[in-house]
Structures are given as structure tokens and as C-alpha cells.
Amino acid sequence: MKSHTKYLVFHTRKRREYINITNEIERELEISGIQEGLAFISAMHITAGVYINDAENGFISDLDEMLESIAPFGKNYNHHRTGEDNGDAHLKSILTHNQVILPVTKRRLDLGPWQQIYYAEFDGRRSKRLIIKIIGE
């Protein structure tokens, strides 16, 4: 078995950003050389987050009220006493979870319909990173 590691870094100019990595996660995946196997994606930041889904702009101003809703800026979090300001960002986090795994088959990500890999950034303005590690044959 093979495997491939490459770290991204990210410094967004907004504190909160999606971006989209589809063609970075495609282009580590031709330097692999590897056939068959998982793609693995991975923010390294607790205040950021790895997802699925369609790269539409309204499905994305969407998600981004719906993570606002859910989670709003600005809020007395109990985790601000610690003398941080973004209780928000650890918990749109969560709802888009910090990693995810894909299918590799015929040297191809096994997305289907519409599926593109996404960064969301939720306390940006500095360095972060994320991990891609493929693994298999």
C-alpha cells in the first residue's frame, strides 16, 4: 500500500469563508499515483470545517444562514470567559464536521452528481491548515 500526504494553508481575508478544494484534492491525487483507495481530507483547526455538498451559490448563502442561525457571532459563550471571542466558530465546526473520507476508484475521487469537497473557514484571518493523506494501490 501507498499513501501521499500534503498539507493546504488557508489565510482567509474574512473571518468567515468556503472554499472550494475539489481540483487541489483532484491535482494530490495524480501525484499519488494511486488507483484504488480513501482520500482523506482534514481541517487541522478546531474553528474550522470539511464538507460535501454542491458549489452553488445559493446553497451556500444557505448554509451559511443556517450555521448563523444555529450558532451566531457575537453571542455570550461560556467558552468567551477564557478570553477568546469565537465560541460560534467551535460550533459551526461541529455541524460541518472537520474531516471527511472518499472513495478512490480508477485513480478518480468517487464523487457523485454535483459533489464538491469544501474548506469552511468559521475564525479565519490567520494561517490554518488542512490534511490530505491518500491511502491505497
Contents of the next structure:
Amino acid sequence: MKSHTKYLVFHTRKRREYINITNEIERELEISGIQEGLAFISAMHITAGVYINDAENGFISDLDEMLESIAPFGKNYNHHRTGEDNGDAHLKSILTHNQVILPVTKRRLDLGPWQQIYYAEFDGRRSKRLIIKIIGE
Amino acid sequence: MKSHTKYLVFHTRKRREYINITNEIERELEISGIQEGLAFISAMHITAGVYINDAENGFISDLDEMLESIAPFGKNYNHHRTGEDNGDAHLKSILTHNQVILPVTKRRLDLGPWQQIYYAEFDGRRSKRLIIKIIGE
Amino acid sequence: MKSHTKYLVFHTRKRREYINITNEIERELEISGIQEGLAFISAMHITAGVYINDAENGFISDLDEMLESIAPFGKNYNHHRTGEDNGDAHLKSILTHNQVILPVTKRRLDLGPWQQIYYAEFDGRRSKRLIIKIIGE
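Form predicted in complex with a further copy of the same chain structure, per the form predicted on its own context:
Then the entire complex follows, led off by the chain already shown.
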């Protein structure tokens, strides 16, 4: 079994941003030389998400609106008693989930035609890490 | 490391359907001959989900009602500016998640007594693909 | 490829509890001797969740409040026609998701500084199982 690990760092200008990372993952897969297996992608922070969906700005704003309607920024969360102001970001991370697996077949990410991988930053403006780990043969 | 890949195609009659795919996965596991490892199951479209839960019609209608209450069909989504009418289906895919991993132990899916695997179609009436990839030994 | 499997059993006193299982997973990783790979953690019941987030009581109560606001206990769910009273727990399991993957690098769980793994019990006061399966080399 082969394994390849890479860390990406994001430092967004805005509190919330949605960043397409599909190309970065494809590059790591090429470096890994793995032909068959699984690529695991996860945020390493608890105020960010990773999901698979459309590279379409209308959808991205729909997603942001849905997350805000369920877990709005600025609400008086219990978590804020610690001095933090990012209670919404923790809940948004739960709702989107913070990790995905991508299948690798014949050296390629085996995705459908519209599947793009996104890093969803919910509490940005500081450095946050993401891990890519590809295993297979 | 062994690997086995299979694609399923769904073409539902209704816009939204919830389809139990546990037997299909068990069949692929048997074909693979893998005894220990992980089975990865993912929708290859961004308007469908995959989840593990109960094969009980009441629960399925509860799930559909919950998803409709958060991301109703027919709402005027930003995504619809592209000409699409399936903004709700993209959001429902985020909420249910579109993939699961199943553990494989001694040639069997190592599931609890009530765990069934479902393909959730949120924008059907056309052909949609799902990937099963089992890795292990 | 090496593989290590362990089952944990929970029997909570309360209907809903959120239990940090990070130490148990680290212990199984040490027993496994696996240096590089993936650790899969999943509830084996359909009324429980597994997620990665903060070991902070304020956040945990925020999460519980969010789940209750979307899928409240005591509502008259369709699922209850079967005689069950845990329709909310099935929906909460969908919302949190019931499984996570953890990367293993150099014999350690390769997590960010605040990432803790939780078992979320939504219908407790009886024995429920969770599976840990670590694969790699």
C-alpha cells in the first residue's frame, strides 16, 4: 500500500469563503503515483467544512444563505461564554461535514461531471490547515 | 491491496426517491472477494445523497419532510438564474451528505442490525450514477 | 495492508449524551501498530452520530439546541406509527452524520489542535455499539 500526504494552508480575507480545491487534489494525486485507491480530504480545524458540489456562484450563495438561516453569525451562542465569537462556524462545520473521500481509478479522481471539491471557510482571516491523504497502489 | 469498482445507474420515475441499495453493495462485496477493508459508496451527481438509516417508510417520509422544510423545492434559489430548477436538490445533497464508508470484516459488511444504505434521489427522472469502490485484502 | 477492528459499547444514562472518544481511538491505533493509513469510526445504530468538533460544553449545548430546533424530540413523526418514539434521533443522526475518517501519519492520529472525536447518543439508556476499523501499514 502506498500513501501520500499533503497539507494545504488557507488564509482568507473574508470571514466566510468557499474555495474550489479540485485542482490541488488532482495535482497531489499525480505526484503520488497512486492508480487505485481512495483520497481523503479533511479540514484540520473545527470551524471549516469540506464538501462536494457545484462550482456555480448561485449555488454557493444558496448554501451560505441556508447555513446562515440555521446557524446565523452574531447569535448569542453558549460557546461565546469562552470569549469566542465563532459559535456559528462550529455549527456550520457540522452541517456541511468537514471531510470527503474521493475514489481514485486508473490514476484519476473518479468523479461525476459536475462534482467539484470545496473548502468552506466559516471563520477565516487566519491560517487554517487542510490534509490530503491518498492511499492505494 | 485489492480493489473492486462498480457503477450503478438510477433512473427514477419521481423527482425524489429513496432507494435501498444494501443488497447491491453486498453483491459487489461478494464478487470482490475482499475479506477485510472498507467499502466506499458515493453518488456521482451533486443533486443526490447517500446515507445509512432505517428501511422504514415512516422514517423516509420524516426525512423528506425535514429536507423540504429546510430546502424546499420550488423556492426561488440563486442557482436558478442559470436556468436550472433544482437548487433544492443541491442543498438536500449537502444536508444528507453524498457518500458513506462501510466496514468490511470477514467478507461481510460489518453493519449494525438496522443499518441500511440508501441512495437518495433529489432530482430524478434522468440517469444518474453511483460508484462503489471496495479496497482491502 | 494491516487492519485492526474494535467495537465499543455505550450505555448512557440520559436519552441524549455527547461523549468524547478520542482517547479510545488513540489507544486502538497504538494497539494496531499501524503507521500510515486511515481510521474509520462509525456508529452501528441509526439513532446516533459521530462527528469531529470542540471539547467545549457551550458548543455541545449549541449543537444540541440546533438539532432540537430542526428535529425536536416529542414531535409526532410518521416513524412513530411503528410504535417507536425516536423519530427525532433518526433525523439527528442524518444531520450530524454517523461516521468519520481520521488520517494516521507516523503512528499518530493526524488531527488539528482542536479536533476531538465525539459519539453523539440521541436515543440512549440501552446498549449501543460503535466500530473502529484502522487500515494501513
